[in-house]
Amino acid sequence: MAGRGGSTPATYSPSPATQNKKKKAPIFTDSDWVRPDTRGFTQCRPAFFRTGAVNAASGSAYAEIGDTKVIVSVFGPRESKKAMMYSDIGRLNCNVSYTTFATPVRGQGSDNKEFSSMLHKALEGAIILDSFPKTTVDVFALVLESGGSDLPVVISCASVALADAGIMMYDLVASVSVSCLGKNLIIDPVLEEESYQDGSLMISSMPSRDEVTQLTITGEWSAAKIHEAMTLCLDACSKLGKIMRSCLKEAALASQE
């Protein structure tokens, strides 16, 4: 592995104006309950990105957000292997898999078809597919360590890898999730928090265009809670997008030296 560009880990949080200023009840009966990593409910984990993680790929990126570690390789555009009629737009293939040591239960590494499909949906709207007709771009994401909020990290890392590969996009795609635990919303949950959640909401967006490419909700939510969670996620996506863009700028400057 070789790194072309990276940035120091930076934590980020939604703007104070988007946070609920009322004192929220604790998730559990223990009034002194704090998050496993002592973050505030609306504070995201430190985020680190580095491009050029895989030399053999057209583009690649490594992301480390908290204990979640992901590496993404992009190959193409290359001529599609499948027999198909001429198309004015390119094809995007996505695959998400886990190493055998990524999760606490050893030997559980495998392809994740659900995550692969969701990664495709999150990225497809951001890629200018008609810029590479009759060809295919393959995105391979590998979760090295599962520390919670795995899919949002995969999506964000894949977006940086696509940019590193020179794939034309309308904007980078940043992704953040929120878990609902009791009456509380906690952003960028870790694995332990996800295991206790009553519901989750994940947004993938193009920050500079203020457009959502994917919204996923599980569990029961009130309209007010959905609005609050979406506001938190979108603001966090905007800040995460700046960290991702900074990584790409550093890589570009390093390549010119």
Second form
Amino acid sequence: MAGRGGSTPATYSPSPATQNKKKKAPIFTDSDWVRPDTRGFTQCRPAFFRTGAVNAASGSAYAEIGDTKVIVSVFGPRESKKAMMYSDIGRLNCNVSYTTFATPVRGQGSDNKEFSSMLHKALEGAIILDSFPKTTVDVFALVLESGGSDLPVVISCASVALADAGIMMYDLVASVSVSCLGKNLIIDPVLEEESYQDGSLMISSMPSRDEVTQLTITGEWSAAKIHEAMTLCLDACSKLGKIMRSCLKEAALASQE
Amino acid sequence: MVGLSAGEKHFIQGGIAQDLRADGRKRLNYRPIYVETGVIPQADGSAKVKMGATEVIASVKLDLARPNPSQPGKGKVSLFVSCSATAGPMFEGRGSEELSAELSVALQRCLLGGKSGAGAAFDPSCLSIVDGKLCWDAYIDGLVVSADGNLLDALGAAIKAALTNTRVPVANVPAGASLDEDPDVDLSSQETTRIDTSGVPVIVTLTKVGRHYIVDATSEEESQMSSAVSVSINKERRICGLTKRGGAGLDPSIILDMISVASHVSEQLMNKLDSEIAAAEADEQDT
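To complete the pair, please output the form predicted in complex with its partner chain; the form predicted on its own was given just before.
Complete assembly follows, chain above in first position.
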């Protein structure tokens, strides 16, 4: 809004539409819920990965899935702190932090302190810790923008970064989450869908080995629904794994030239 | 915890494979469970649960507060677990932070339900006093006094017992009082109401050692595990939460199998717990 003439400078006031962000939860009928970005219930957002985002790190990756943007850098293997006991297998140290501008309301990201330990649990099953005894590998994840389904994006991006750093792994870890809204299963929820969800299921798996490294379920589910959600997620994980692999191949080809 | 020799490790793994564990139990048997309620008189509800050598205490305290604007008819529930240094010197000072955080997150997942409130252990609208203006905030705290494996199941049982033991004071707000400043809430009547805990789930942890699953592992057996799955199941056999712990990868069909075994075991555990809690409540009322 530019000022006019030489009179008092115009000030910017937010448009009325943005002030009514706090809506009440809509009451859905099961078949009428249309996703905000018009995807189908079993359609994931397009995923974009790029390695080499941080030059100073041993390995790094940037991932953008829908509105969720994450950068992960990997340092190591480097010497463990002197205070730590001798260990004949390697150590993994994970940290997930949010920028203050990542969430719609400033500073809300600090609600997710448990993401660091969940990232650790998802990755430790895939890394061959015997290959770097006495040392530590540090994985630092920074969420630049939180657009829903944050932790799965962080986990997938972290395994691409670990591969970029040359850490030996059994397989890449791909992660997908599913939300339950009423009777519907909605894959890869956005922030709005996550705030209304009745339950969620998050799975991290190693697609080529067909093994689950981490599974968390909240809300009320029947065993049959869990089965359905798991098959849906594992299928999505294997497709995501292929995308991650092709990103790494491109990076390798580019560095060869 | 003292380390295990190679011989002891083989003994544990071999015993589990033959359905005969080191203390004589079968794979799907629990240790004897003792429940005592009302152990903390100053709390609004409390309970102590002993499973073998594992001992945990849970307490529920209620505070007057303003409800969340997005959920005006419900009280807020927060859950936190801490490990006392009496359980072992490794829990002194900050040593217990990691384990406490892991247990807190797992219990919150199992007992507090999804974001919209579905699948929660109990309906928080029973904590509301005046819709939109005044409610009770429930602070559920768990304390690990002695750790010998299977902390999550014991904490789940203790919280269930503590919630059953909780007496919510009846608050009388004088009609016409302005609730925008601190109102004069009348708590002098000694009446209390109880929380409906029929929907509180039990937590069953299945530990995978070798190719078999055991229930209620001791800390020695837990040191040999490849992975563990903790499932929270309620009376209607619906699954209210699930956490996979441990580093090793698991085949998806094994996870589904573990869920069905846990569902089967949960029925016995639920019945045992309900009868123990009822007996403890009756004891407490007699004294």
